[in-house]
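Take a look at this single chain, the form predicted on its own, given in structure tokens.
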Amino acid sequence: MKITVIYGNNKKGSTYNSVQLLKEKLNEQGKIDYTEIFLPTDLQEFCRGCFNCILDGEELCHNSNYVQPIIDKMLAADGIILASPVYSLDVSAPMKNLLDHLCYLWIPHRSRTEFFSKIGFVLATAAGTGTKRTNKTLKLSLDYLGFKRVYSYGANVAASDWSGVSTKKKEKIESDLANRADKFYKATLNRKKLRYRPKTRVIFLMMKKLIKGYDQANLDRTYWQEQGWFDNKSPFKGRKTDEDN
């Protein structure tokens, strides 16, 4: 099993250490190969809002040399973990920057069929509050990429650093993550057998009708046409993963 972990900052604090606890529990389930991405080290430029990726093609993104390697690692994974500390009651700026760069891959644009079979896990920690809002932001992005399932966990640690988190709180986080790790692992292992979520299908069908009416030269329309999504093909039917080939 391959899992890509993306951290919303470079600091090895509460968020990082919570992910390590999650990884420990996942490793008890079976062999896993991890790829780790640290932001902003692995994505040093901010999205300019130029719309190049959406209107003209992702290869014209000014930051494609940073963004495409991250996307490639996401596509190669069976499961993806997004982990962010809470900054101003939401995701960190580096994590938001990555989410901004991923928008062209949303279902309303040009979602990759590989994403429709992936399982996600979002994790947030906060010295105070805001983990629910942060996880909602993270989960929404994975939902719009087409992920089959997304699990979440948030911990309000009442400390600015992992060293200041009480032993009792750490034990609670470890216990909570043991349960969620089991669900995440089993879902990722059996992802081909899981039903697609109604929400994903609804978004897809709504966008299918809308995008079909776009101008013939529109990049999104061209992509959907090439996928056969205006005809009888569907990302929800007959999807095969690399293991099937």
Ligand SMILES: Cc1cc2nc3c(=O)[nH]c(=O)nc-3n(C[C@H](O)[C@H](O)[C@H](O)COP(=O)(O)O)c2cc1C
Contents of the next structure:
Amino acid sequence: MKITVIYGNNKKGSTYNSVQLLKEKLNEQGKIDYTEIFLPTDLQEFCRGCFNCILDGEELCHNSNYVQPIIDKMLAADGIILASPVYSLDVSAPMKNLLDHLCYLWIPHRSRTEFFSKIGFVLATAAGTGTKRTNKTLKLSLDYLGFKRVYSYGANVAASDWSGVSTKKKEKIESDLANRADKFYKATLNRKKLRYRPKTRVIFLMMKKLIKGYDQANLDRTYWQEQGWFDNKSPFKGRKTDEDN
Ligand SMILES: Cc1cc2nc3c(=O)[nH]c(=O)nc-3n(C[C@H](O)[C@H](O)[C@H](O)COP(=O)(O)O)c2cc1C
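Could you present the same protein in the form predicted in complex with the ligand, rather than the form predicted on its own shown above?
Whole complex next, starting from this chain.
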């Protein structure tokens, strides 16, 4: 199994160490190859808001030399972990910057069929508050990319660094993550067989109607046409079985 981890900071603090606990639990379930991406090191420029990616093609993004290798690593993975510290009650700026660069891949634009069978895990750490909102931001992005399932975990660590986190708190994080790791691992292992979420289907159908009405030359419309998504094809395929437990 391949898992790509994207960290919203470079620091090996509470966010990084919480992910290591999650990885330890996942490793108990089976062999996993991890690819790790650290922001902002792996994406050093901000989105300029030029709309090149959306309107003219992702290859014209000024930062495509950073962005495309990250997307390739996401596409190559079975599961993706997005981890961010909470800054001002939401994701870190480097993480938000990545999410902005992924917008052109949202279902309302040009999502990839591969994403519809991927499983996500979002993790946030805060001193005291904001993990819920931060995880919502992270999860929304994965939902709009088409992900099949997204699991989440937030930890209030009451510290500015991992060394300041109490042993009791670390034990609690570890035990909380054991259960979630189990679910994430099983879903990732069985990802192709899991039922698609109705919400994803509804977004897809709404966008299909909208995008079909675009100008013939529109890039999103051309892409949907090429995928056959206006005809009988769709990114939803594979056997439908019951939800993972
Ligand atoms: C700029 C900045 C903003 C922060 N904003 C919040 C916040 O809104 N709520 C909160 O509980 N903690 C906040 N914190 C604390 C961090 O979220 C917390 O210490 C986190 O665990 C740090 O993760 P790290 O060790 O991976 O850097 C903030 C920290 C920084 C540096």
